[in-house]
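Take a look at this one chain, the form predicted on its own, written out in structure tokens.
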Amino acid sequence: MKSISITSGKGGVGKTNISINLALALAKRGLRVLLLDADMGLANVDVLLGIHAERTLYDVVTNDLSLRDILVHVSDHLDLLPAHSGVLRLERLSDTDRTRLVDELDGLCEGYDALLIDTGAGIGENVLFFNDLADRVLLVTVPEPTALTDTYAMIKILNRSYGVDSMSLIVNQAATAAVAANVHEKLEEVSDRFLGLSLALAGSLPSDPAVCSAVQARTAVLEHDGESPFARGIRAMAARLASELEGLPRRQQSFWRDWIERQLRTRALSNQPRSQLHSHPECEEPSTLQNKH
């Protein structure tokens, strides 16, 4: 089983809706998988998907149910983890908390292929916390300045802060595959000379009325409308994301064991001087994000 999330430094660029259609386009291939509504104190999941979830994350957190107690049956090799929006105990997840929620994963995710997170955006404690816990980060960005700057210092946060390296690229709302490859190469250039960070391309998607169609609608887009041009975009990445996640080996040990070993690594990598972790100081930003596409 492997893990994923979807993050964003901005919020409004799409990320949860690509969260649950990936999700459910991995489904249809036949992966069982777990998609985890970790926006925790402005979830939606459930909304999008036309759900009443009456039970979520809070009744873990306060109630002292299990995760298996709160699941929630989406559709053929799909479950949901709902999360709860509007309540602050969820924002404010103490270390024993996330302990709980790491070691509960275990036994839960025994019976999936791929774990799905879907986090908040920008770069709060949560957010941070769910990125560190995946295997891999997928960052979705739209063809906008602010969009790119939020996007760097994300991966800015996340590799120097944290140590994560595997992270990729969704780059939403292009109006053409050009404009998203020119938002890849701005980023790609300044991760790789200011952190000396591959940055890969997950794919594309383009703007499409289907999506706030759907999202009246409270379903999917593949459901809503399985032939437009966003839908065809989200089957296309996941067939990609699929053939690479069959050729990754499979976890060799628990959430909780890797998620200690991580939070070692990171606090080694924190002590070291500053002048060893690189040679740009923090403040630096890259010019070259700043610019109009």
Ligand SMILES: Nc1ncnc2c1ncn2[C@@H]1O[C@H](COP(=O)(O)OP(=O)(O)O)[C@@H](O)[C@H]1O
Second form
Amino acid sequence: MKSISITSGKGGVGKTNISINLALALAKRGLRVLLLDADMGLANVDVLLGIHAERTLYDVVTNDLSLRDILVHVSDHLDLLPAHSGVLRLERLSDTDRTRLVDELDGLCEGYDALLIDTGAGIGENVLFFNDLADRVLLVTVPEPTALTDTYAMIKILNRSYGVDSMSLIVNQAATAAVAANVHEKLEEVSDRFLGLSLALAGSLPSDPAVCSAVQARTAVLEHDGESPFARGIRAMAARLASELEGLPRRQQSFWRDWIERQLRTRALSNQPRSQLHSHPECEEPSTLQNKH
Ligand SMILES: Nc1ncnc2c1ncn2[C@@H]1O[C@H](COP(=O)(O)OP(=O)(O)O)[C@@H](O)[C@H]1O
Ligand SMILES: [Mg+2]
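Next, give the form predicted in complex with the ligand, keeping in mind that what was shown is the form predicted on its own.
Entire complex below, previous chain first.
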């Protein structure tokens, strides 16, 4: 099983629509996919899929239900773990809640080829935690200067504080492929220069009215308008991702042990004196992102 998080620095850039459609596209390719709604407190995967979730992750952390109890079958090869909207308990998961979720995921994930995690936006603890769990982080951005600076902030924190070094970029709502390439080039350049990190382009998606109409119809774009430019872009991305996932090394250890090790590494990194980090020339803020592209 391989885990992929779909995340962003800035909110409202298309994470949930991309997560749902990418999950569906991978499932249609024959992979057994589990989609986790990890935008805790502002969950909406179920809403966008037209599903009424009776039980959610909230019941897992408060009522001792297991993840299997809340699992929703969406379609062939695709299951969903829904979350709850408007509850602070999920927004502020405690260490115990997180440990419990990871422990439960460990058992459940055995039956799947891929775990897709739709996270919230920004550098909040929950978001960073779920990205830390993933084998591959997909960062969604749109071609706006504010989104670019927020994306870089996310890259920097994930890399510097959590040791995440496997991130790829999705440029959503790009007018042309050239615009997406330009956005990727800029972020790749600063990531390389300031963090020594390479940032691949996982794909780009056009601004497409089919997304809005699928949202209105509470169904995936792939089902609503399978030949729309957005749906085609998603399928192309899923094809690349599927072969990339095959290439990723199989987990030697359980999900749980892996995570614990990463936590220890994180702690080791964050124990570095802050002055040491800040005096490092690589920690200077890149001004290039604020320039007009
Ligand atoms: N490629 C796109 N073309 C047109 N509209 C889009 C596109 N991607 C996202 N949107 C719109 O942007 C809004 C936010 O999308 P959503 O997936 O909920 O973002 P996030 O999960 O990052 O908050 C939605 O209303 C959706 O209709
Ligand atoms: Mg969302």
